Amino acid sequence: MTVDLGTIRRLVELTVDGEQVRVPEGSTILDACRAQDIETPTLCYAPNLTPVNACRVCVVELEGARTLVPSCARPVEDGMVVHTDSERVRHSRKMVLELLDSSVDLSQSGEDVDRWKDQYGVDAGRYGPPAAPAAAGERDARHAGHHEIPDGSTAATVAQPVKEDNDLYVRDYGRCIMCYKCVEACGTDAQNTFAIAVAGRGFDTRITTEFAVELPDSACVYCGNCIGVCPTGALKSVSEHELREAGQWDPDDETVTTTICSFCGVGCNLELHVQHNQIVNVTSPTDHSVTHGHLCIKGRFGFQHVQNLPEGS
């Protein structure tokens, strides 16, 4: 009988933290740093999209480098000497988070947030109280190269109303990080709709569909996939965004079950996140041989049929 054992790696070998470690070739620093359960922040990575080294927070010295590299896509080579704790990453990881707390509302990020401000002692208070925030629509209508000069007193913002024009899903932009996981996301690394890019330049550089048109109006197909990969809330179910804006968003009763999606026969797995016992979110597991944490309008959003029931039920 003949046993397939897939593809057969070398091990590569280097240093983290002063200890050898050794994994798999093709491996990112940030994967031996996880094999030696070295927390090391992330905001633009997911092990379902491609490395875009956007948001910097994962950056580790590396000696000889002639700057932090990124770990979350920076290949290992033998002999690597890395140090994820020195006060040279220390500082670069407190200063992005500092950058992003004063201009981005990162208050529903999650508890890994909250955590890494307190451990790198993030103070974004100390650029001064936030800007006004822009009009509806002011963000979309910048041209690149026409920035204005800011005049010191306060921190830039990119505080805007929610963009609300469909029944599945808002855009939140004034919590954006630019971590271009939605773009991922939409482009070649699962949908391949192209819906959303990128738009400005510099402080200006925004999310947006082709031409700023409205959501409807767009390539969008509502997989949703954009909503599972955002990190920080910028992108969220309408369904949570009317929970939270409610004040009924009540993360600690939530149970998570996984079964298999029954509208067609491919056999993706769905995460049902219930709340007070109603399904509030649906997600994929990253890890999933069929969807890899992707899914389709009926997988994401197919789901209210289910609690259409009788008054009193």
Contents of the next structure:
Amino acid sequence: MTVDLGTIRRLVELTVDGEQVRVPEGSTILDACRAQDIETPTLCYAPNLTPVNACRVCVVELEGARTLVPSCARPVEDGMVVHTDSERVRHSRKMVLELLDSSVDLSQSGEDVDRWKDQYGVDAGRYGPPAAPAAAGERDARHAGHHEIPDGSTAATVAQPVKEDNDLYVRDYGRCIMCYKCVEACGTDAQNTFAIAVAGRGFDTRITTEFAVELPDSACVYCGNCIGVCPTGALKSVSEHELREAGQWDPDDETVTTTICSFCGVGCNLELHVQHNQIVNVTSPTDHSVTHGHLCIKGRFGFQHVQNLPEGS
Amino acid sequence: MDLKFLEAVPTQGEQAAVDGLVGAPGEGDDPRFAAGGQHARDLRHLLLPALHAVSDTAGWISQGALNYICQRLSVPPAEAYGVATFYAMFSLSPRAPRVAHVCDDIVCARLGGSDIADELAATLGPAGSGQVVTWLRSPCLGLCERAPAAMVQLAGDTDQAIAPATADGVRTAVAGTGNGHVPAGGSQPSVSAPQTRRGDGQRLRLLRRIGVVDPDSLDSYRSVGGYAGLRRAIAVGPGRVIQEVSDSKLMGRGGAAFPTGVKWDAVAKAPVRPHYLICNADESEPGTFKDRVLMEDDPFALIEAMTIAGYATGCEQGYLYIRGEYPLATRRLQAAIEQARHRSLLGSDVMGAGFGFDIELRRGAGAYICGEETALMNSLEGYRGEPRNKPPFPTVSGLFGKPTVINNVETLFNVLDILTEGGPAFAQTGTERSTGTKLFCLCGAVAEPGLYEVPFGATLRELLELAGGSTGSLRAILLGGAAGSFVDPEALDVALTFEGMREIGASLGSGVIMPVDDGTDMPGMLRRIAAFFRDESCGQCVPCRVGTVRQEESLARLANGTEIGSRAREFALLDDLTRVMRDSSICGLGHTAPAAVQSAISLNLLERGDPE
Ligand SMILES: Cc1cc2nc3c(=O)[nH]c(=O)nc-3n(C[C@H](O)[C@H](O)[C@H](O)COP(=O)(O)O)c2cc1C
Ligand code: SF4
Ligand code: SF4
Ligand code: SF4
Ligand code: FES
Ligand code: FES
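How about the form predicted in complex with the partner chain, since we already have the form predicted on its own?
Once more the chain from above appears, this time first in line as the rest of the complex follows.
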């Protein structure tokens, strides 16, 4: 984040869980919660992207509002009275997580999600056994306004085969929670390439290229910024995917080394993620003033030469 | 923007269709690059009309056609694909150029729609099959008073609604008679609005010109007092118009019951310019057909009312967003707009009074959610019809980010009488809090379905009697459409007012009154409602995107007797889903998607022993 030293922002005073909180004008309720060290689950929110407030896991109860409000997007106002742990809030958070868990593979969504599932008492099994995965391309071909009428014996999911159509990254949309982050990163929030968009409607929405063409035929420039923001492992580098498939993915061994990209003069910070002496991923810190977490194809994927050590060394 | 396009090229017909909308490409443009920079990007709002142009010509949208649209409008192909796949009326894979959409929604299904679907399946093959002619199931087509309904969508020809429909009639229309041309069907005002032929002393306001005025003739409209409202508006000035509307206590008829005067005042005073006006004619709530009847049989009244609204709130441009499945209303409104322009009742100097106002008619393409005001704005701008987060509200930041007035068709119709009679006089009709008259769509198990107008304060019983009573023995009444709720026959004496509805925890919604008799398959009806919301959810937020799916699955188990655990557990599950959808969905679709189901459960309409 850039630090704006020029303007002094007015402080807004509100009540969060009975405590008076003062935060700068323009902050969100989420900012206020974080200032109080109140843990608030988020999925579609990211500090370096425009809020889409789509997932609704961050909802809080705002006195005077008929419905709950998304804390990640709602700016604070003087005198607001917010409850972050009421029965309604806990119910909605549990249900959002449970609905996702019952329809999407969340197994690579990280420890936070695992902990929230426990904390809110998610029981995805109560919707019945998951339906069989869709065949390749089937979900891409669904037509808005039409669906097969279910008999309820299984719970519909977004499970489908992984899309592997290029050398750099895979798209495993059975893990996609439709958080819009990748679309934002590919669009005006970072890359301005617009290779991917949300298509379809309702439960059949999906992230796709035009006519679901393969990535090499699309506008994709392989900056990997979509991978950088994907919270669920739906988008990941081929290196990570292959290691995971081979059962050799070993996060416990992972070390992260920060360096500066040597390809050009911009000065992007790189974080080299290394497992067993191999670079497995490259990221950039979201709070870095140059990159805001985003990179280009060279910084993100151009690490192979670093590892091309002479034979026997 | 540096856009990359696919290699595919359009056919001549597809290209001509797009050029017909945006003009021929400039000399020497390299078709591989988007031409026109900033100017072309300003054309994004033409995306939906361009998709329609191609679909109307070719019956589907090919890669070449989408590519060409993207080049001309400077839209990234992935985004345009995302927009096109949002709408049910478009196909992005080859589809037969002649399609019959057969309504199997809650009214039609019982009144022959399901039989038509079965017969077409037997004769034309499964839904969606067929190279030249095909058929598809459709949600409510807004013709419920003449159920069962169908609509034929014909590439290169005029679309046509058929109601009441028969399997034979649909087959003839879709397969093409003789020269392959389908004669444009008319409206049936005396059937659709039975009061107009009764002369039973009911003083009709909103319906009084229905069946009287010639919908194709401006002169006819003027001969029955048309344009008196606009004349008075110009005579008294914008400030006074807003005062009259405020004094009338007119509440919006689109479902949210927001005071119209407050909305108009906010936009009129907004310093940011330009201001925009939108008439919401997306009417897609199952069971609703009121706006269609008004637009088909009295189109000039809407044009006049929009002009008054535009004048009062300082808008020079109005958009009339009509659902794509209303071909007759679309044709009549388009003709009315052209006649009004021709007589300077629209244009740069309306009535010679020194103000400019014009109307652009925009067709939706099969998406109930585009009736939600902010989704509608996204749709108009060429984006996916996803509701926006509020605040900010449209009066502050609406269409193209500018202050925007958006009103329902029926709301605007009321403005005419408010102007000619004066606001306080208008407020004399009805009750203290619900002023004027209200249109109700009676359909389903009722003797004489149709559109009825009564002063606010009439009871549910009175409305049912107006329509000849229910057929069969009355079990419940669905109020407000699929997004509404079932009420018990014991509530027949409740007044149909905004306040009366609040008292019984119901809502007037879009004015649907749908009696359900004991012959109705309740689990089937609820499953159809659940399927509707599952299809129409925009998919943005988790509670609605997944919640509507889980709701439909649970209802299927309840209907089939394959509950997980017990019926009580299924009801608890449905209750959990209801709470998250109501509390945490982004928009009204998610908030109301479980309403009918919940009310049915609390009235024990799903008890075992139902005729299934
Ligand atoms: C899912 C959904 C669908 C809607 N559909 C319509 C519609 O078809 N027509 C309409 O006038 N309002 C519809 N509305 C209400 C509009 O959002 C808005 O409140 C209305 O157009 C305002 O006009 P009014 O003040 O004249 O009622 C819908 C709302 C929701 C949530
Ligand atoms: S790699 Fe970059 S260009 Fe390709 S889809 Fe992801 S964000 Fe867009
Ligand atoms: S692919 Fe990842 S970033 Fe993109 S919408 Fe799905 S979960 Fe979000
Ligand atoms: S409630 Fe449903 S229709 Fe409304 S924004 Fe959410 S997903 Fe879309
Ligand atoms: S994190 Fe706030 S809505 Fe998703
Ligand atoms: S037209 Fe069939 S239910 Fe309305």
